[in-house]
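Starting off, we have a lone chain in the form predicted on its own, written out as structure tokens.
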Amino acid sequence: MQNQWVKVRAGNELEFAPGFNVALPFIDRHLAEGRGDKVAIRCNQGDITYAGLVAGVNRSANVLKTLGIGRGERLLMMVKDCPEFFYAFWGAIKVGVIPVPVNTMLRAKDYAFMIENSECAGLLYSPEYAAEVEPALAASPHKPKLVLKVEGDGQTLNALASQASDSFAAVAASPTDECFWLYSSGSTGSPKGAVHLHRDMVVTSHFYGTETLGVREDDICFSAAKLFFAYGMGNGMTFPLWAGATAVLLDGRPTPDSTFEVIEKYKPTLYFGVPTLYGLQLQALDHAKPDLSSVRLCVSAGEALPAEIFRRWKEQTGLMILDGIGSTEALHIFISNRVDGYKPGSSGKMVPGYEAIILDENDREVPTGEGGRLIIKGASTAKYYWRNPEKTANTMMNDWLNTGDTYYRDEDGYYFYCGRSDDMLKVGGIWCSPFEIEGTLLEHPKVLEVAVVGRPDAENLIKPEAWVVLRDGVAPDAALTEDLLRLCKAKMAPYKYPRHFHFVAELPKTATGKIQRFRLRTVEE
């Protein structure tokens, strides 16, 4: 993708125009390229053209400027997936304000933490979240000078924007200026604000969206993962905007029924999900027969996709799921499978523009086939964590990023996930991947989801135990437990089988679908 603001040079080097503000190539460019009448967004509120998108962004920029939110100040956003998310996010960037979209499924105590931690000057929220946002505002010692609802009664973003000019000249910036933040999921502690730069969305959109995934102008992109999530932001906003394509938004909770309904109604060509949702959709496909004929490709991230889910999905739908690994800190996917090169159960190969090394506990690079800490480098990685120098030092190591994941690379250059580094088990003195055990158990037709953790036995030695969610209508019994044990012992090395099975209705997860194994390790027997 070449345009007047970003040039791709030999060797896939990106060159940015002087005064570069990332809103120019993602928003303003489309009018200059004659795309004004094309639909940019489709959702329950109706269709928004690129001309309407540009006008909405400019009106929001004028609102923020008029209300006195200054350059470099933060705008905390608890906003559902809707056109106003685009307007506020890009409008803030155009005026030099730093948008901070946050998880819309959190509780008041989490929001109170983020309000205080971010020291936000403004807070924008969809009225659906008032029951959690308003108590958070009352509880936080930091008081934003501007609080706005997106819509509803009184002074709202929509009401103010309707009176604002639809013209706004983006402030001059540079590729390495701070642009927006994303809070990490906080799966093992308080969320951390990852500070991203103006260039970061260009890097992910070019190297992954265009070069790896092949997003085209005629694509219609539907992401079940939400816009506040780094994965969803790329899928549902930056990739379609970069390609001049169309984004489809679902403002409610993604379920098998709601996602199938969106696919049938809006006919997306690219569908982005997470492993948990693909598993639930597979269960729904036992009795539902949605029309998925518009979809040419499916993508998964958020957590590693088990090979069994890949196999079942392809068998039932005829569609391939391209799995990859990304992170909030890297902004999007940096290792991915491809249509012309994939291995079920792997995360794929390196995305162009990124490098990786795998290190042992002594920071030495491991041989092919051996597991270790995955460390990556790329131009989209966050600059630092806001107000958290200790975590910054542990994660952002000069140009390299410690992912916190354990991986090995095979002889063909494919990367295989072994679990979070703090989830790895040492059984009988040998490192063991919980993900391998989980993938084996998922091969059983009665198993829907599973998480494996380590727990000390009577001799205080760590042994694997499995927490299992069964498919609808299946009841646990001794025969099923024996069946699962036989499967594990037949498929894996003898020491890896779970010593205990817990059958539960659901597994603890972050809002982005990642299993919180640390919570299972602390459950009382």
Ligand code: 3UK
Contents of the next structure:
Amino acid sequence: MQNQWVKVRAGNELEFAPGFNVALPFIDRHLAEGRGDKVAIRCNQGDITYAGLVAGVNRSANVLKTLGIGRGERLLMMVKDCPEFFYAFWGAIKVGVIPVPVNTMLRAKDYAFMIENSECAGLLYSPEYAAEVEPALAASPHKPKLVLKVEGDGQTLNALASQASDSFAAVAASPTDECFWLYSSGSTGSPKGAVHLHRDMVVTSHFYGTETLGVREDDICFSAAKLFFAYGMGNGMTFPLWAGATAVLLDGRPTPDSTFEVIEKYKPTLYFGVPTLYGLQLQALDHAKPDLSSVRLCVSAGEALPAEIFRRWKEQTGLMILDGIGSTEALHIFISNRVDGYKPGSSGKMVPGYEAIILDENDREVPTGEGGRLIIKGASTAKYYWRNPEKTANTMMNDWLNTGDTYYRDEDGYYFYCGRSDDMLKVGGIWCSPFEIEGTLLEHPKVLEVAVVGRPDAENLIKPEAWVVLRDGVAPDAALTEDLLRLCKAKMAPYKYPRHFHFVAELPKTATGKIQRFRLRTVEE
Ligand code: 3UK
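Write the structure block of the form predicted together with the named molecule for the protein whose form predicted on its own appears above.
Shown next: the complete complex, the earlier chain at its head.
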């Protein structure tokens, strides 16, 4: 991909035109390239053409500018997946305002923290979230200059935008100017604002979207993961925009029913999900037979995709799921499987433009096949965490980013996930990956989901225990426990079997669907 603003040079160097503002290649370019009448976004509000998108972006840029939100100031966004998400995000970038899209499933106390922490000049929210956002505004000592609802009564973006001009010239910026933030939540502590630069979305869209996944102009992209996640933002916004393709949006909760409905209605060619949802969709496929024939490829990220889900999905739908690992700090996927290079159960190989090293506890590179801390480098990584020098120093070391994950690389260059660095267990003095045990248990036809954590035994030695969610209609009994133990002992080294099984109705999860193992570790017996 080459255009007026970005050229790819030898050695994967990107060269940016002077005055580069990232909204130019992602938004304005499409009119210059004659794509005005092409549909950019499809959703239950109707179809938005590229010409409509450019106008919407410019109108919201004019609204922000007129209301006095200026360069470098933050616009906090609690906005559902809808065209206005695009208008506000790119409109802000054109003005030089920093959009900060946040998780729309959070609660008032989380938003109060973000309002305070970001010192946002503006706050934009979908009326659906009023019950959490409005108390947060009332509670926060910091009062944004501008509070706008997307639509509905009172002062809204849509009402103001309809009065505003539909042309706006983007402010000149540079590839390394601060552009937008995304909050990243660890398992402990407050969320950290990861500061991303103008070039970052170009890097992910080019190296992963175009070069690795092969997103094309005739693609229709549907991401079950929402736009406010870095994963969803790439899948459902920047990759299709970069390719001049079409994005399909679902504004509600992604469930097997709602996602299958969207796929049947809008016929996407690329589908992006997370492992938990693929698991639920597989369960639903036992009864429903949705028409998935438009889809040519599926993608998974957010947590490791068990080989078993990959296999069953392939068997049921004929489709491949490309698993890849990404993070909020890296902005998108930096290690990925390919259609023509896949090992089920692995995260795949390096995405071009990124490098990785795996270090042991003495910061020495480990030999092939041995696990260690995964550290990566690439031009899309966040520069720092806003007002958090300690976490910045621990995570961002010069140009290298500490992922917090344990990985090993095999002799073919495939990377295998072994758990978060802090989830790894030492059992009998040997490293033991909870993920390996989970993958084994998931092979059992009665198991829907499982999380394995370490718990100290009577001698205060860590032993693995399993928290298991069974498939609908299956009840636990002694015979099943025996069966699961037999499976573990047959498939893994002898010390790697859970010493306890807990059968539960559901596992505790973060808003992004990641299992909160730390909660299971602290459950009182
Ligand atoms: C874990 C994975 C194994 C891993 C993300 C794609 O998940 C994303 O970002 P987050 O900041 O979390 C990052 C952490 O999640 N993880 C993600 N993908 C995988 N572990 N296999 C995977 N395929 O611990 C990582 O450090 O929420 C994913 C694109 C953009 C993203 N932000």
